[in-house]
Amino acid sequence: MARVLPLAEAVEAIVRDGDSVAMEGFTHLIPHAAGHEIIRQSRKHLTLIRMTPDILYDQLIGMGCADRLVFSWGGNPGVGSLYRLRDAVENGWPHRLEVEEHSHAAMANAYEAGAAGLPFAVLRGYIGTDLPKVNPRIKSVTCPYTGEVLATVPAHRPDVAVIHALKADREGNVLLEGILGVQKEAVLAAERALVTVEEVVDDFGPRSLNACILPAWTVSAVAVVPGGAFPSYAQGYYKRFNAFYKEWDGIARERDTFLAWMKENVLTKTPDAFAARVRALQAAE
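Could we see that chain alone as a structure, in the form predicted together with another copy of the chain?
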């Protein structure tokens, strides 16, 4: 049953050194505030799982939190490279990063299988590509009816899922809307789940009968962090801060500018900073 906790306490209670952690959010609702708290608490030896490691994972990798990355597309969307990810893979800085690389279809299916309690996912995938040559976890099964050989990947069963959602109610039920990504699947596939939300409401009020809601009993802790997805966005709350994605290209390119930025904007800050960032952005519009 979900407890409502301050973010620092929630991370303290839920994320441990050496965990496999899936922080999801497909462009929309990326849990930046929770990721920053993990960095501040110096979690180490994490296996980071995410379809699209972007700025947040660039930061976690650059700060040395991760030993291993499971992913399918690692770039700064619409901008270019993730220089901290590249520095880790190309030069082993700050230390060696092991990668397990998939396609989006395989990652999405692996979460789906995890949520469904299955040990593996089946897809018509990877045909004619080199990925199975470099990722021994890509295997196959034969259809018992048609003889077709299909690709398999192991289900994702992370120790922890971390997502940002729109709102929670007093019971700890969590509502998402808009681009849903794989967040629901990540939470249901995980052993423990930490959800940051824009706000807690007494009642979700009128909504679709089929609204995307994670019941309280699927969530370990909820932390209220307004703006917690910034510079990603929260549908109906604030827009994606596209300009920062472009700025990151300059910040992350060199180790020293990266470290200076992290010190100023993460290590010496608290989760409250996110609400202020959103307010500043909205005032500038």
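Moving from the form predicted together with another copy of the chain, what structure would you give for the form predicted on its own?
Only a single chain is listed, so you will not see partners or other molecules.
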């Protein structure tokens, strides 16, 4: 059964220096609070895996937590670049970042392969693209039945998966609803999994048709962190804080403004303060 722990204890127990870490959530349920705790605990030399690295990964990279990024698209959604990611790749600040770029389809298939315990994923893709020229891990196989040449990518088998979900019950089962990305596959592919949730309940009650329940045996630890996905959103709890995504563009452009913001809003804050900020900003919007 998954342990219910305070966020700081959960990160300390589960995320280690040098780990490969997949922090997933597609627009919805991005695990910002957990990522901030990883930054506060000064984790280093991480390989970050994510289909769509955005603000959270910009922060982790800018604070020197990552040596490598495996991804399929990176940017500030609807706004523009990730300046801390660009600074790391182009200028080596705070240190050089190695990148491994894939397509969305390849990333999703790699998670599915990892969840199934397979060594690699097979897909129809990359035909006529230049990605195989810059990513030597993209290879091909010939189908033994049809002779068709298909692309392959290594399975994602992260040391740790970190996701945010709506609810957990008292046995450690986890409920996801709304727009889902590859959270389920990331958790099943990972050796260890940390899930932050809005609340713990006795019973999940009525569920939508696309609800996904992760059984307790797939989860290492659950941490109750109301507002833990902010500034992304949690269906039925709070909406996406679009203004912050625009604000981040100015914050992250320069190193000094970035470091000052991180010191004020992440390094010296606790999850309780984070939740209070969520409520205040949402009320003011």
